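Here you get one chain, nothing else, as structure tokens; it is the form predicted on its own.
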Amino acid sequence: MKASLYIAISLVIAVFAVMPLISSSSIAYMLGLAFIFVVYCVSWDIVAGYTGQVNLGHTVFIGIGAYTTALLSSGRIGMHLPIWITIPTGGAIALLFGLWIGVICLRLKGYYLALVTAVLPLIFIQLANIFSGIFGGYEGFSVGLSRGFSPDISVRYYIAMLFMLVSIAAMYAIVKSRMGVKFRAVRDDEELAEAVGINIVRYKLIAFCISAFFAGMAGAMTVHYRLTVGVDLFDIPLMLAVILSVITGGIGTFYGAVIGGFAIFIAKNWFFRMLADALPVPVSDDLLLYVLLIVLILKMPEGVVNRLEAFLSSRSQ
């Protein structure tokens, strides 16, 4: 079975290694920022999925990673650090505040921890307006061409893709290791886990810096290969899009929160609109989203990858 899930992965890396090559700049821009929406997807499944908890202010450290790049190396505040510097000073800003917050609301649980990290997003939207002479208001600024990866679309693909396949890879080696196994320790039965001598709050603190720093150089990353920057990195849109993705794969099994993320990213971006479009009355494509998060819940909670993993398992015997 890994030899096969190998394969498959090394055919699909393969595939997306060519795209560029093969496809127009149109298809090469939005691919690449599916890469770095993935890396959205498996950071907050780190939290949801293997501690159990229920952040739906995730899109916050994506923003403060975003504009903690754009203003370092922008020169909007009198800096133009390179953005080698400012796209891991995003991330780490961003873990930084998930440390404040996490030892803040990580006592709470269920309803109470979803709503005030909910909050979080909205509260970043209105201090961007109120201070619009730094972050640019609602409309956001750009950092200008010189503060991106690169004029070449196909260059800004790959970095893309590189940086999807490392923090894949790293997050997916902290999930496997011993750090990972108390994570879902922690999800699956709390008392129990602290009765073993597993210190809860501290595991959720860990993963939900973990969780923040990836998505803060997500965030970052998503700026230098769009030239902008605005608040539509902390919406819900955003936040309801990364759920929508990690529930629809399979939330927990990490593999879902990649296979999610990707899926859902093209069809909001291309298949959504196509069909809104199509349709003889009129649709936005974030309705047709948001009707298919109803849909999954009801009818497929465990995901394609849990659901896939049964149908297999169910032919085999």
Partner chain sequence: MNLVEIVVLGSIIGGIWALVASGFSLVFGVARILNFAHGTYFALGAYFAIVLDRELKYLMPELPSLIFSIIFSILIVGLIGVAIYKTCIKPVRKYEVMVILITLAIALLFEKILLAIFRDTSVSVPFPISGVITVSGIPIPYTRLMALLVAILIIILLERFINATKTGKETIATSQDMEASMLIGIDVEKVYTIVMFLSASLAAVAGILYSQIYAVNPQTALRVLIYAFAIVILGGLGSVRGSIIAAFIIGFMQVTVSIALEARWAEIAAMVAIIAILIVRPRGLMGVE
Given for the second form:
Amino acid sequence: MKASLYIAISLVIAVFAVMPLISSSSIAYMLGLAFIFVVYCVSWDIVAGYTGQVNLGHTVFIGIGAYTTALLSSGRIGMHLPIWITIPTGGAIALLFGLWIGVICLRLKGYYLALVTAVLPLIFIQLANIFSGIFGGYEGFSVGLSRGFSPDISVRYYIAMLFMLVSIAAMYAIVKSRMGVKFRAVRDDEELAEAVGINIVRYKLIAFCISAFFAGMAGAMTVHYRLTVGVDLFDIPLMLAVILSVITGGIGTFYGAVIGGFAIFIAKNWFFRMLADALPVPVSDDLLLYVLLIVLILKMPEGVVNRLEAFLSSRSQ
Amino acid sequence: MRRVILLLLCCVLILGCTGGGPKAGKEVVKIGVIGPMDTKYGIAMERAAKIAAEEINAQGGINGRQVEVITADTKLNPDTATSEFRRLASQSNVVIGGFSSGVALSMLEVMAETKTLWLGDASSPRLTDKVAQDYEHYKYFFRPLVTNASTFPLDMAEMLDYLNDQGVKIKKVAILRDDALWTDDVMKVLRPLLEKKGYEIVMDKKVQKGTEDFSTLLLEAQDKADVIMPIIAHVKGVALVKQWKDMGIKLPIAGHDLSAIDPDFWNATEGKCIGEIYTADGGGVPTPLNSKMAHFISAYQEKYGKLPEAYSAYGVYDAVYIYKAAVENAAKAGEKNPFDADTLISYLEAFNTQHPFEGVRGKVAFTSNHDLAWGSEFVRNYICQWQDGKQVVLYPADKATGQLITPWAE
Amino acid sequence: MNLVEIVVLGSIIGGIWALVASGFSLVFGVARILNFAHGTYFALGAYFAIVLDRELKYLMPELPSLIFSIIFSILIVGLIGVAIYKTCIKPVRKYEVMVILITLAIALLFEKILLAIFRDTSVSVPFPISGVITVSGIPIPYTRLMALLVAILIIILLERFINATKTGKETIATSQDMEASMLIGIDVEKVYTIVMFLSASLAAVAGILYSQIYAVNPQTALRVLIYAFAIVILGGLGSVRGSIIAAFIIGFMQVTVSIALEARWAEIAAMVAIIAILIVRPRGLMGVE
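For comparison with the form predicted on its own, produce the structure of the form predicted in complex with its partner chain.
Every component of the complex follows; first up is the chain already shown.
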């Protein structure tokens, strides 16, 4: 079992490694963005799936990481720091916000928690709009080709892939460690967890910090990958896409967020776009995505991957 | 789990192979049109490009090749815009369109990276400044669709002078503008220009895209100013004009309101736009000013049942023909690959003020940084007014089709 | 700063917000559903009225056509509200997060549908009488006066309905204790259905009035939702009377901020209010359990 899983993972990596050689640059570009999107999804799953705190403001971390690195490196506020400094800075600032939102979440539950976290990113969007001289408003701004990882799209693709692999490995190590066990204890039964001596407050906050750090790093990577920053990185559609991905793959399963993230990103940016063009009615890729989300919530709350897996294994027996 | 992974892997492989076609087909010329397809600016671009393509195909295509139009939607969002530009770059020979300077600046980087010829929209001078600063990377950008935002103020100052000549006393100006990059560039020139001419800007408010309540702004303007000057392309003029009329504001609206160019604007505002004065951007005026324009307008009306709904229609129509002319000149000069972006640059640059291209909006000529030459014989903005369901050109005098009316004063 | 301007403009917008927020609050109070699609009913109300009026104009004179369209639109949106509840919200209503996700997805779905049909333009419901009365220098078009009167009238009717009819009393009982209400024989599911219908129709009325004064575009729904949140949290989630008072407070705040700073700051103020109130008092001011 273990060995065959390693083989499968190596195979996946091998296929992705040759993709830029066989496909067009716009497909490679999209796949690179999908790698980063997977990190958004997995980092959300750490808090939502492992500690059970449904944070609808995950895009705050992504956006903060992105705008931090964009502002510090592009010269818009008079600074031209090298990107290997600004990207971790983005992650670090996102981490601080993670700590803060984590503290808020300690006080709130259910609807109230969801409401506060859902509104937070909207405040950032509105601030970006008001101070458009700095943040570029709803048009966003470009950091310029010279501030990308490389002018060559294949190089940027490999950097994004490496980032994803390292991040996933790091987060996997965390959830499989003793700390991950404690996260799940907090999710399953707070009182029991407290009774066996787990410091709930501490572990919730740690989970938020980890989630925010990786999301912030991923947001920052996005900027230097796609060369632009905009309020879409804070916005509700991105949040819904992340949630949809994790639900599709299976929440709290780790691999679910990885597979779901890929599947949904590629579906939205490639398959749905083709489908929208092919259909006789004027629909957009976003519209199809929301229909999918509604259907999934209603029909398969336990995750599509689990269903698919059950289906495939029942066939082979 | 392994099966799921394998399944996904197969999908990715299929994706890689299907997407990996060669750059554009051999026998056709693909023209990529990019714009905000949810708005009339984008729709007009697509429609105009299709008309031009059909006409060209009927006459044998560009250098013997049939023209095909493919479209992409920016959604006014830098992320979608850049990834869609990239898709067009890999599928088409030339990209036409744009809209929204902030978004266009992001697309400019993709253009530089993919070395794609782009006949663009979006009026910020920052786009063409890039051509001047870093020619080698940004030379693929030309802007035949609109004049530079730094020339709009010339038209607007003339508009105020014209109104004063006509007996509408104006000294204090209240500006309502898009909260977007291009209006910053307009203001940079407009403010000193108006001040030099003795006007006073008493109010300068940025309005968010999607704003519908203009009450407090209109009341403030009525308190302070003699004229309301909108500088809006993203904000919807319908709501502004409607409240202006409903509240009986005693000031004229005179400015740069792109939505007023649409012949449907009268119906959309239930006729409340009567008396609104606006600049017809880049000559985008649905009145035949020359025979080419008359031909285009009637072709548009025949195909789509209405006059062009936005300024961008005229520019895109011209742009397709400019591209055709450049390719054919390149072929005539014996270029091996007349469709190559690098080759075409010098042929596009050849359309300068000495040797302009005759388009529907008049003479189209590029400056050294690939901007549109502004002037009365070249492309400029006309001053128009909504009167009784009709769009009337007021200025310049030689193009005028009617006289100023002043319903706000009644 | 002109006090008259704030009072006049603030109470007009406040009246419209009161219609939006009272229905929103009613649904939360009775069914404990936080409906992110509530702003959608607002937009749909205006769009249905516009489309119906455009078609009916060919069949009858302008005034009856307008009146019919408005009434039909309110009923249709009410039924849409019930349909969304039955098909999408009811199956997941035990899971609060799922309710939020599905209603949010519905809101965005309708935004995209409206965008695909009507494109990114502003539209408004026509209003037959034009004219202005001036109150100490502030011109008030008849549209706005009418909107305020209609809003106040409907709010009074709503109060009467809740406090004086049998169904209204059942509604109050259900909001106080769902299980006890079931025990004494109240058909809770019927109450939910009625409340959903009412809340969606109220939002539709608000949307129609709003679009007569200003205009709507496909993105209006989400902006309205923010104000609705701010109002119900200020007035107490589930408290209809509290929401109505808070609606006017938010209306005055909105106009004041628009005059003093800019309209955009009003939205931020509303959002900050939501977060600040919930952090300080996690159940909102005067909220229900």
